[in-house]
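Heads up, the chain below is alone and in the form predicted on its own; it's given as structure tokens.
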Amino acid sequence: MFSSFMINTWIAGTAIAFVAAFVGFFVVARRSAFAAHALPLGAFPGAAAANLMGINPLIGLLIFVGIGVFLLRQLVRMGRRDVGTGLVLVLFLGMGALLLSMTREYAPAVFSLLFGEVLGVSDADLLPILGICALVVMGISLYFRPLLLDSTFPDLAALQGIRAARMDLVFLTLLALVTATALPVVGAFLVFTLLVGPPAAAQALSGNPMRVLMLSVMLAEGCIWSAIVLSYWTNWPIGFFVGSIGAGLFTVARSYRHWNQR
């Protein structure tokens, strides 16, 4: 478990939860879990046209993401939200079906896009996703206050000069950034349950902002080095027990909250 085959994936692992659990704290915040599913699978078709040219596929997620971004805040202009993240999960679905049909990449390497892979973290890929996990700790840090405001109260927020167009042009693209380094360790189909599973949960546990942070971080580095530990020993999809302990975090979580107030 801790062999030297491991050590990228642990390392990659606790920087993608570390970042994930921020970000993800402005997904719940912001009420914005559709987003948060539709970006990864928005990537996925990046990832298997990268396969496709023969290059790195953390470029080609880099790209779609991108290209998500842009299509999610021009539809959203033109409709609803909801409407608009919809529709970029369609397109790029059919996108990801058709370049899937022309690769030849074999099976395992499509499952462990779609479903996460323990042992999927190669060195040439460790330091372009711990770069980019810095990147993103540089733009939370840049913009912790006004996008924390915009989240929660965004009517003070606007009287005090912060742009809610640039807050969510900041948040789609931390979005999209962490959706492309956690897509090759926890899958395109799981990826929004590390962002949403730990972050809901924290949130269930406590009011203020701060601390919900905080037991965001924990609870996704439990849940991220729990599911390598576990997908090692019993050689199942990682993605598979990130969702599982995400799901469990957030139910007892909510239970405990439950209890509390009767």
Given for the second form:
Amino acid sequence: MFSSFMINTWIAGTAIAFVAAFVGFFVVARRSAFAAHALPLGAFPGAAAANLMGINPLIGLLIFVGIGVFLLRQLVRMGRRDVGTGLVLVLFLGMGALLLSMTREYAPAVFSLLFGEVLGVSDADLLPILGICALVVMGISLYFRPLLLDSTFPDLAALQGIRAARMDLVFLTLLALVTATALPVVGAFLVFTLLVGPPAAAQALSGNPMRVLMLSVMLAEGCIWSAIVLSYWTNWPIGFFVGSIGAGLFTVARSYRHWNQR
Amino acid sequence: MSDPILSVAHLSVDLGGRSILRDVSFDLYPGQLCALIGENGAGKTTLLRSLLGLTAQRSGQVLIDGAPADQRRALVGYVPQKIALDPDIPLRTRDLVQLGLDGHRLGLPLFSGRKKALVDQALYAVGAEAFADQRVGELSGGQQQRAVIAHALVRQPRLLILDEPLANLDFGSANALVALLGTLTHIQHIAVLVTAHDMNPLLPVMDRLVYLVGGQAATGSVDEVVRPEVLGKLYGHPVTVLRHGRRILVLPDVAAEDAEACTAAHMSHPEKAD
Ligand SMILES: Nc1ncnc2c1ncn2[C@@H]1O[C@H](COP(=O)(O)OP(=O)(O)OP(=O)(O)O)[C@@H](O)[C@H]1O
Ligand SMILES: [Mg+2]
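Hand over the structure of the form predicted together with its partner chain; the form predicted on its own is what we had up.
The next block holds the full complex; its first chain is the one shown before.
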């Protein structure tokens, strides 16, 4: 389980869970779960296209999430965010269907892009993953307070000169970076769980923002580590375990809060 | 007298293609409390938001301490009318107050004794110590209001703007808040601008009045503004003004003889009236 081959998985998984918790804190605080669902699913055709063209999937993903963020912001400017997000998602999925229809040998690659590939992290993948993760942690740490105020009391934030449009761009960019790094490891469906499950559980357990951030990290790490172990033992896809554990954490934490409040 | 902290000249605002405010002018000096009175939809919130630079204006000029609002943000505290509803917001009351101090700063919040002292002081000023460690989303409407006032006060503003702060409060809490506003204005010399649909609770502390009807304003002291001829011009039809002890009742749509009967009923249940 700790062979040199698996070491990469452990390192990448740990780093990804860490940044997913950081960004997920704001996904939940801003009620942007739909965007966190749409970006990974919309971006996965980028990886498929890169596979098709024989280039690094990370590059394809970065291009796709970049276009995704741009379109999201354009559509959101015209009106309702949820509607715009849904339209971008389907637009991208349609492109994905087109790209995939151009090749025949896609089934296993697509499956691992959707549900994750625990053994998919090579030495060459590791460095960019760690680099992007470091960038995201720096971004969140830098913008923590303005983002927090903008996510919770936008009017009060505007009064302090915090521009809502800029905060939205910062948030979506960080979300896009996490998406691009996490997607090849945990899969498109499960990026969402990692982004939302642990932070939502943490926010049910505490109202202190710094404590919620730390709890999110701990829960996300617990989630991905147990998923790696279980996936290694059972040979089942890692995504299955991330999904179940993420949903489980959320359920337990919400029930705890519910019962505590009575 | 010193220079005005807030100076509004010929302000007009359009929203969604409709003219909401027309040619509104008034000045506010340090140590004065100004009440902005108007019915639902009169344009009170719109006026406040355009003073703060949150809503664009069509014409006119707003100066805060002699400069445009966006250059004087640090001087202004604002308590909006609509407050948070999401119970899951990851903030306690004291976190919200602290963000009033450093929400615009970059970097992770580090512990600072000086900041904590300022936050505690603001919590104490509004009587929010009891729920300082409770989540903002789980507070009652009136408690949330006090939390947001503490958020506005912690920066030690020279101009405090509150939108319908009395709307969520019971009789006792409303009186306590009015007393707090009086202290801030007349002892700490802050300028305070408060909106309300009923002027009566504010009368004891009010220095000036801006009376909004359909986007147009009459401004001055209570005695200058609350007169049938002034308000009649604003409403565009005759208006009855009744005074009963310290209470004032403006009846825009009632003829004078019906008003006597109406006020008898109104004054006998003053706590229900608004
Ligand atoms: N974003 C908007 N777009 C178009 N019209 C608006 C907008 N916001 C407010 N209005 C209109 O402007 C008018 C004034 O609204 P405003 O919120 O300023 O009233 P108010 O005096 O604060 O009322 P209330 O006592 O109910 O708070 C209303 O007729 C309202 O319909
Ligand atoms: Mg209003």
